[in-house]
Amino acid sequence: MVEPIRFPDIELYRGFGAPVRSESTISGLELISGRLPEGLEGTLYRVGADRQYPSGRTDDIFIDGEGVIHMFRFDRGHVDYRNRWVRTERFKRQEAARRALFGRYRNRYTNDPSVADVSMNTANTSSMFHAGHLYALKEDGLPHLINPDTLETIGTDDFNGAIRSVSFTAHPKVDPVTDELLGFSYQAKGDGTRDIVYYLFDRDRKLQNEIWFEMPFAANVHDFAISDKWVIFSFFPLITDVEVLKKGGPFYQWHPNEQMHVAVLPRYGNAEEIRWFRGPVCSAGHMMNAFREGDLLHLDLCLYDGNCFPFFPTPEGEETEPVPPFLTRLTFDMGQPGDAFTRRRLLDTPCEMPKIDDRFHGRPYRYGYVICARSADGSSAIGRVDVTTGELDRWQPGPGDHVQEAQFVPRAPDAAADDGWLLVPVSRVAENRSDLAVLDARNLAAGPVALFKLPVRVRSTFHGTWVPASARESGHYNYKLPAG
């Protein structure tokens, strides 16, 4: 007999974090105030994970769960809509056999026997779009290319070879003033390795810098930050032992003794410039930015004093108590011997979902934007932080309401900074559905200058970018930084 599908009745598929499994296409979302500005024209893509089909088991994460990619249009005055499953190998193997065939989150002693050689890679966490490519990306596997008028999943592409890794992060870097793109892979070698490979392509997706080192312990690096000539590397203690997984376990768990350490690798040099610094144990998922001043090197990013995962155990099983995320600025000085840095808190509100006009990717910014904590009400907020006063201004979509993370959209590719649009999906809790708010970044607490209805429920996405009309068309960025 065949078995029915239903999902386990646990509180990460209840309300609106119910599987959606569905693809939808809208042309013209309705516009509930306000007027959408002149000149926004270009594509919001955004990538989240949903469940295909039920796994079987209690203790799905939220991180985990199949690919889908999300299109939000602004074309001539009107905002359309369209989301489409990543096709993944994964996916198309489940398709077939009309059940989950994949276990644990990325523990493929899990899997059933007929998927044992197939990627586990979900393709559901970010999006990437360099030299007229636009990517849905996973860290556990190689970027899929997507049509980006259709969201057709094409494929896999490791850069003509360029790739040797078996994976490409999510949280690639790319730098619309140069063009370039900057990437890595951890665990680069398989499951549990300490190899860790940084790469830089050209504008046209050319080869220029590749350097393999080792981590300290096979961690998880989520994310890394750049600036105009080091890339940082922060080595948290969430990691992967192979024998923990041969039995069903874990993919990572963290290690409260351990100690987090950071490499800085020269953006164009080699590995024999790499710095090494340490420090007490902490961790984040998501860096704001980094930049020079001098010798000093600064990192701002989400950080937490204890565990960001706190659903991935101690090696002894045991949970650890959340704590929240705080921007917090680390800094390096280059110019001095020793493995010491210096920390300071930059906002005394919690935050997480980091995000930065992209043009001051590795750049000296002022501006930052943030998902803030949630109010009693169960809402939360979005926010924009001053990183040199700490001043937050922040709008909130209402009681019980949700907001995704923000996308920052310059007025001109040479305007001014924090002078733009922030574009936020917010979550319609209790009308289980979404709307798209259109904020005026240097006045957040006005409201939206434009809000969209979705007839839909946009399940709860990671990351995105914004491409222009004109790099849509181009396949390059024409950004600028402004003058002064």
Second form
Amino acid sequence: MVEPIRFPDIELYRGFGAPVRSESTISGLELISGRLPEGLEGTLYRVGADRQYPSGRTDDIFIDGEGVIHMFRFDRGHVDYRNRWVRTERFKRQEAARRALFGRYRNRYTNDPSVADVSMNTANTSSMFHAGHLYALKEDGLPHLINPDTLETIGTDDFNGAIRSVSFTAHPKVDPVTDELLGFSYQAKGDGTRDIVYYLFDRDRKLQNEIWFEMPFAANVHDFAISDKWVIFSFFPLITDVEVLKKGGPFYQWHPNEQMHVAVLPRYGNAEEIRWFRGPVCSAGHMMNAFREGDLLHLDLCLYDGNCFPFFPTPEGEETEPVPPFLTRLTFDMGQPGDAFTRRRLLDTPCEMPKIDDRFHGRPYRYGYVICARSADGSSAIGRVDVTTGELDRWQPGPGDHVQEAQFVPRAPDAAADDGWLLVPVSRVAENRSDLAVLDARNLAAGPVALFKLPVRVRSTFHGTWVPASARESGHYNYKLPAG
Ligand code: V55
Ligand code: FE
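Would you generate the structure of this protein in the form predicted in complex with 4-hydroxy-3-methoxybenzaldehyde, following the form predicted on its own above?
Once more the chain from above appears, this time first in line as the rest of the complex follows.
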């Protein structure tokens, strides 16, 4: 007897969060207002989570669920949309069984015995384009190779055996100027292990550097940051305990009495050169950027003075108070001994999902793009922050509406910093569907220069990637840093 499909009445699945579970193909989105700027040719990929079948649990969390890859293709004045489930092993097994076989977030001990050896990789977090290959990513498994035109899933990819860890981050950095790929894996030898490995691939996917080292505890390492000489890993005390997993518990527990730790690695060197820094407890999911100023290494991130994931409790089972994220600069003096660093707030408005003009990854930069905290009416805004002045320009789509993470597209491969567009998916909550807004990055407050209507709802996307039409052809971004 097969159970009927019925999702639990929990906040996660209400309203705009209701599972969509369908795949769309729309040839030419309707233009609501404005007009599409000349020269915007390429594809925005976005990845998010949906629910294939109810898990039979009420502790589902928003970062879980099967991966869906979405595509907005800008082609000769039109925008085409499609979305497809990522056909992970997990998805295919559940589809065959016509029900959920996987239980609590990343807890393999809560899975159906029939899938004891199947990866929990949902491919639900982000996309990556490198050397002509498009991927859907989740940090607990290998990248899934995706057909960039049809969004068909081709399969997992270990880069010709180069990725020897069990997983690969959902926040790699593809440097669109050098076309190098920098990435890592944490808990790299399996759940609860303290191993972490940093990878550097050249523009042709050849592994150029690999540094294995140990974390202070079995942390979550969701993101990292790069500079021309160093790469930075931070360790906040959201910690995995396999004994807790065996009892059906949460994948992470928040340890408020631990410190935060930072490891600075040489981008091109080896493990002997690692420097460690330590500070009071805090946490972060997302980094905006890092860069070097002589011996000073700056790391800008959305920092929480507490637990960034309040749905992961303490070891005593206590929930922690939600705290707001503030864009903060941590500065490490690589010319001095010791493990101390300084900290300075860059913006007084809480914000998350930080992005930059991708050409400035690891380089001195001025502008970042963020989702600003919800205001009283429950909506959110897209903002541009000048990290040198703390100035904020923003656009709020409408009462009750939400924005998803922005993607900056330079006007030309060598355009000046900030000279380009922001592509922003908008959740029209009252209408139960989405829009795609194209904004002038230098004047967000003016509102979209073009606004496209989707007849369907883009339930949730976390992160994405812009692939210019020229890069789809050549495999490489070949962007240039603007002169000056
Ligand atoms: C995050 C997201 C994840 C995850 C772990 O934003 C951390 C943070 C969408 O999946 O698995
Ligand atoms: Fe993320």
